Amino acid sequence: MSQSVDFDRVLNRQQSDSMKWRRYQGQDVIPMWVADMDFAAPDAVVEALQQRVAEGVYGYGVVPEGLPEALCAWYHRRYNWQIDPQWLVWLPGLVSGLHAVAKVFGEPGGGVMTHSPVYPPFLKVAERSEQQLIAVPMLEESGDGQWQLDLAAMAQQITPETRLFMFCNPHNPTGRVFRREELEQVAAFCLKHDLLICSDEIHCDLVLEPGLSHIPMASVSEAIAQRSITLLAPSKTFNIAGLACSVAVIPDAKLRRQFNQQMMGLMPHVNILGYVAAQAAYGSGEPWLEGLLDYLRENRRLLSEWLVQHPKLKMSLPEATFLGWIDFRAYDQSYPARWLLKEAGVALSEGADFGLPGFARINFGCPKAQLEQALARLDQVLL
């Protein structure tokens, strides 16, 4: 049952510490870029934070009693994935986790394979760990009208030095939810080539397409679980990214020990308020999430109907996330986000940062009125 929440309420974030809004402070710009929703977090999260802040002491913290169990219960209930609390390694952010995995399990001069387009940090971890990036382009709108992994190209481009496959599911920026058959193919590929798979599943709770559900990569088989590191966080689900609390699920004890040992002293502790928020979210946030999903589906419908009026634009309907991946190439703009920021005063995320110029990503995780205003501004340029 959906919790009654006023997602239409417009919050004034222009004078806050919000990265999303501060970038264009004092300018007539509607920020629709970074994956940060313009909704208040669940009341249970706010109340838990207020109670913790009222204690007045903010020293070094530890993982709260009950948080691992709450997280494991969440993923078992929603995805039938049985996580052992001992598998959890808490991190101060998912991006930190991506870089840590590359540093610990990659080798200088080795290869890191991923797909493109993809969340920009995926394209940076190899360079920052002195490894070679192998970014294999996805197949555009193949088969069922959705973006697909190109397994044949992956097989052609892999090198003997490749050690890691960095996977994003649900996929950012396209919003694709990969099916079991595809996951089994990825698992077989990684097993065949002796690859460790790092799976970013931070958007797993935000599946919008009826009839679809997220399948954790590590749940596909015991064999792939033992060579998997799954990165999770409550941040996108409950809009609490600024509290910096994420977790790596590492079923294999040897990999987990290696990760912990090599990251000791290099990785900061999780924010103590992040722990509090995570526990409240996983314990009491599900009704709020159901309301959010209903609202995002309506915003997705609004965006899709708007696109019908713009035949030069293309977008595969995002099956998950609150992000739309729009093809602007018919306008002959390699950097459409830069162009639309200047001409329309709407800030989108530049496709080139995801590895695919000519596209831009729009964030529809906002009140309907804000989305409508942004689309109306884009109309002035695109119609």
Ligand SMILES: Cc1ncc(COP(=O)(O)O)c(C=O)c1O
Contents of the next structure:
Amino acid sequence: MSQSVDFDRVLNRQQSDSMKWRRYQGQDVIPMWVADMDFAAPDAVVEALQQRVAEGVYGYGVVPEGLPEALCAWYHRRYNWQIDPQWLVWLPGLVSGLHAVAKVFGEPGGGVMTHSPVYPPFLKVAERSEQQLIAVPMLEESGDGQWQLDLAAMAQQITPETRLFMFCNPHNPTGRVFRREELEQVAAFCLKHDLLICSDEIHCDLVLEPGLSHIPMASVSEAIAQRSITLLAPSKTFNIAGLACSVAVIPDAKLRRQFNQQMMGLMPHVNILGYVAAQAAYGSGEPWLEGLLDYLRENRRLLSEWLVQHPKLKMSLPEATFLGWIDFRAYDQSYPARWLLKEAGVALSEGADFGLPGFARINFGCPKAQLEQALARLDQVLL
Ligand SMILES: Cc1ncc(COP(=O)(O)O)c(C=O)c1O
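Moving from the form predicted alone to the form predicted together with the ligand:
Every component of the complex follows; first up is the chain already shown.
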């Protein structure tokens, strides 16, 4: 059942403290970059926050009773993944989680493997923990026209020092939802090379392609579950990233203890309002989410129809996320986002930051009118 929500409503974020909008305040720029949607959170979340704020006391908090159960029920109901509440380690952010995993489970001189293009922090964690980055380019639009992992190249490039594989599923920026067979191959690769896998599944609730569903990496086999750290959050799903509440799922008790011990005192507590929002979202946000997914499917359709009018551009249809990964290389621009910001007044995310110059990422998680306006501006430069 979907909730009727007016996703067309244009919110004025120009004067707000939004990172997405503040960057271009006072300029004639439509921000279509950072992965933050221009929609209000579900009413249930707003009401729960209002109630908690009205208490007037904001001392140190603990994980609210019922939140772990609400999260576990969500993953069980939607993805058939049985999480034991004891496996949860609450974190103030997923990027902190990525860095923490590299620091705790890697060692200086070790190797961190990932795929590219990828969400930029993946490309930074190795350097920050004094390790070697092995970013293996994905195969571009081969086979079914979708981006794929290059397992043969991964096998060639792995080093004996590599301890960790950082995986993003659904994949930011391409929107790919990896299939069971691919996940099984990744699991086999990690087990064969004795790697831990850190699986960032922050976009898992945003699968747009009918007939596809997200498969949690740790649900693929017991063996990979015991080698996994899965990073999750309600932040992308319910547009509450500013409330900074996320969670690592670490089924293996020894790895969990190691993580908790090393992060003690370094990793701040989760904000009490973040917990409140997460509980309301997982408990009552599902009808809102169904409405959101319908709306995003329409925006995705609009974007792909627009692309048909631009044969020099290429994009494989994002199966998940509110992000489109567009190939601008036919325009001979290594930095198309920079170019289009200047020429069209539309702010996209630069592909080079994701490890692939010549591409740019568009965020279509916004009212349709905003998307249409941004595409019309791009037309003036691209047509
Ligand atoms: C794949 C992925 N991981 C992590 C994050 C950020 O998570 P957080 O804001 O919790 O640090 C994003 C945000 O866009 C993302 O796309």
